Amino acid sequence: MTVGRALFQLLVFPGLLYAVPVAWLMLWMERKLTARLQGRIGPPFYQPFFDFVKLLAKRPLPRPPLQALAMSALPVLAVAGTLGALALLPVFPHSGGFTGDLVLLVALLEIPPLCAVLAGFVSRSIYGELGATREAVLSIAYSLPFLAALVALAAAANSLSLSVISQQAMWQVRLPALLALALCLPVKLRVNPFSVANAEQEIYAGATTEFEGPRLALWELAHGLEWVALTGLWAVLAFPAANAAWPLRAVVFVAISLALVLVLAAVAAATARLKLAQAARVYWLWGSALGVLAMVVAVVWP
């Protein structure tokens, strides 16, 4: 990957200039569809952007210097990690990348949940600590199926390069792997039935309860960018068209990502929140079964 292409993917598409407005769009779509399915009107499409600007205008509360530094740095790291993951997605045909960029992608995608866990404890709030604990437990639970699915795809393509995996992984492996990844999306995006880490009726906002002003604005932006990155990862793995022109690849990438948001929002609106033990059991049993199935097929299929 050349420096110019890397900067384009980081700053333009599917990076910053694309991801930020689409993050607000996805947050609005999720809230709007949930409201409509519950018989409510829902917010206007510009509400997530206005919420972000309003939070930026608020003055942060005075805190001890070290705590203030940590509470400011963690959401910045979450935003930066997610933008880095987006820049690695092989949206365009022959987009380059490098051998082993799948490992970097996984590491970057795990930065926001890790920062959320640390944020809950840094805030010194009982609600933040409880939300951080739940986030940590769920991260351990979904990591096995999430990683198993990606490892199975890498084994099927005999490569750790995302662009090679997206094009060459066999469909016998790709289908169970995509199902495992789809099962992991609700918990990574903290929506029903796996929203126990930020259950508003129980622990306010979970790990980010004590955050305010620009710090909370950055957490909201990081959450929106997670929607873009995770749905985008699923989209590039679900549409392996090696010879498609770049406009078609870009349009299909966006269309699949937005359609996935609607599906996740509909599932969230139609389901109740599971308890922590129930949510973890789903991933240890069903999620792991899908991931292991994909790995077995990748190993034994000729």
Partner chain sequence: MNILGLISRNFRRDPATYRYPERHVPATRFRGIVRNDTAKCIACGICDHVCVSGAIVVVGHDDHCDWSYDPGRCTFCGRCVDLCPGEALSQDGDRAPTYARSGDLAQGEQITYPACPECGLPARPYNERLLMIAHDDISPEFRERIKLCERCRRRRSQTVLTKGLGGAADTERNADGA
Second form
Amino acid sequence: MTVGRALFQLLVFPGLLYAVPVAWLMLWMERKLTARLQGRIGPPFYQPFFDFVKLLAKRPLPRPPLQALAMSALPVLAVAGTLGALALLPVFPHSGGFTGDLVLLVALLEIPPLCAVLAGFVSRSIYGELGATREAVLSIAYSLPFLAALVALAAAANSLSLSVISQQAMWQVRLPALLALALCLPVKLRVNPFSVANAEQEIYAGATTEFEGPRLALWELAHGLEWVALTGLWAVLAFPAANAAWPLRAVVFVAISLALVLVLAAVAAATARLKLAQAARVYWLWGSALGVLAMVVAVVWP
Amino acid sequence: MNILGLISRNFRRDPATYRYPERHVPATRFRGIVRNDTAKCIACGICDHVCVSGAIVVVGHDDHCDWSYDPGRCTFCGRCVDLCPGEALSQDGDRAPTYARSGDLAQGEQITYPACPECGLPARPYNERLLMIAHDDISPEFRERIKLCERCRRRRSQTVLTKGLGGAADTERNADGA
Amino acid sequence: MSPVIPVGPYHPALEEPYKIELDCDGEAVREAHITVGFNFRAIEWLAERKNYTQDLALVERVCGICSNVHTLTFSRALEQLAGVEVPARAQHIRVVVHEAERLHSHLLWAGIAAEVIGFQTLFMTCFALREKVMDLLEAVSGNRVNYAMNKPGGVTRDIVDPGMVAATAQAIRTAMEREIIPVFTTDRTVRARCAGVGVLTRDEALAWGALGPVARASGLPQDIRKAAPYEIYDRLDFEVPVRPEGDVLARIVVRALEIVESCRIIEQAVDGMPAGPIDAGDFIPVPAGEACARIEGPRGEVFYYVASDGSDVPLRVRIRTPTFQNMPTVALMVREQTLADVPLIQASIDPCYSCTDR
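Cool, the form predicted on its own is there; where's the form predicted together with the partner chain?
Up next: the whole complex, starting with the chain shown before.
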């Protein structure tokens, strides 16, 4: 992978230039579809962008220097980590990636939840702490199926390179792995029925309760980018056609990502929020079952 | 119907919400802002008496009465309208317009007391409807007397009374008064 | 983690300011302490300084949701004092508005219950249906929240279009039976959140003096409409739904069935509405004496005591609202439950703290 290629992926596609507008688009699509399913009009498409600008324009609260530093650095780190993960997505498999980028991707995707946990504790709010605790408990619960699915894919493709995995993993492994990953998406994106870590009626906004103005704007951006990265990862893994021309690949990648957003929004609109123990149980039980199934198939299948 | 049926129905239907500044059209007998028809108002002050929130304040003066109303304080209970003896008060059939500052919609009416045809001093306003309730048949003489101020009316009554008694007391009183 | 978690006085799950302090052990609640008094507006004090007509509008503002209950109970107390008979048509109209208010209160509550378990769609569905009831009340009374329908000796407004009222009640009943009740009772995520949560046993409900739907969901068949019928309730055919389970789901079911019953009552009351006057005069003179009145509000028994010295200003007005009785049971119910259940359990008694604080 050349430097120019890496820069293009980080800054243009599927990185910054693509991801930020699409993040806002996805946030809007989620809100709009939820509204329509609830019989409301819903916001206009520029609403997430306006929300972002409005939050940016607000004056941050004065805080003790160390806390202020931590509370500003954590959302920046979350944004940077997600952008890095996005840059690794092998939308055009023949022209990028390196062996072991799967490990880097997993590590980068874990940065936003980790930052959120830290943010919850650093903000010194009881609700932030509760949110952070819930986030931590959930991340332990969903990490098992999430990692198991990725490991199964890697084992099936016999490679740690994302582009190889996306091309060569067998469908017998890919199917349960994709299901396990899809099951992890709502909890990673904190939407119903697994919106436990940011359960408004219980603990306000959870870990980000004490964040305000530009700091909150960055969290919102990080959240939007997580949508792009996670749906993008799923889209890349779900569409292996190696021979397709690059415009087709790009279009299919975007289409699958957006369709996934709609599905997640519809599921969120049709469910109530589960409790922490119930949500964790779903992942330990069903998530792990799918992950383990994928692993077993990957190892046993000739 | 389960939740999937519910959301798919919602999706097919038009949204139930409005985009500002579109508004829900109120029912035909909506209780809106109170209006005072000064032509019918007799400045009795019952509206002030029954108003719990002090939205209506009636202050009497020598030659007029100030009737003021602040919709921002109004509870729209409609008791003033129900109990208004002259049917001078009514309520708008539409919602109050949006307003920015407290007291923006406040209205003040002045009910001027008509001048007494005899002495020229202010007399109490009267209302045709109330007259009809009190007296089925109104003689021209009575109609003339109702326009007078209280003093002149009393004097007129006295005159009529004393005439009936036969003049003596009348001259006596006039002599006293002089 | 800090041992005490405050919920309130301002919290997304609370409709009104009050405070529950939770002694927590991780996510598990050990002990709960309730503080009220944030909504104190001295309504009883004010009532002793204003005349009866003004008091009518004043007591209507005790509660933003069950406003009609307060004017109705107050009017009934004054009618007792004055010995005034309410015309039959007025009694029918009173029952229609009273039940329509129960409808919108229960629907609002169902929406809040859905909201606190994060079920936004169900919340919107309940509120969309409630909007129909609000439109009905607006068409009947001209107001959406404080209807100002009752006065001593009758009602202030006539129902001009009884057919519309009956049709709306029927439409609400159908929507309730087809859409909302099935989702609340069969949806898996709703059941997972509500079944077996916040149990109040029959004996506890009896010992703690629970009222209204809370008592009825714990197996106590108590309802003033049946026990001491007022207006025309002795002539109406309706059921009082009772469930033995005592959990949040039972409270949801009891209220949902009550909505259906209320629709039936409205249909009957409109159907048998006789012609005639709607009040017994503009001003009812209140002689010296004292009177009590109680009726079944949406949340349970509402009690009024009025003492008069014969002037147009009452000597004493005492208001006791159902939440005052139901509120202590929350501390009992949240014990040993998880933190996530607290908003739902406190909402399940349909608390109205502005009523309680007055």
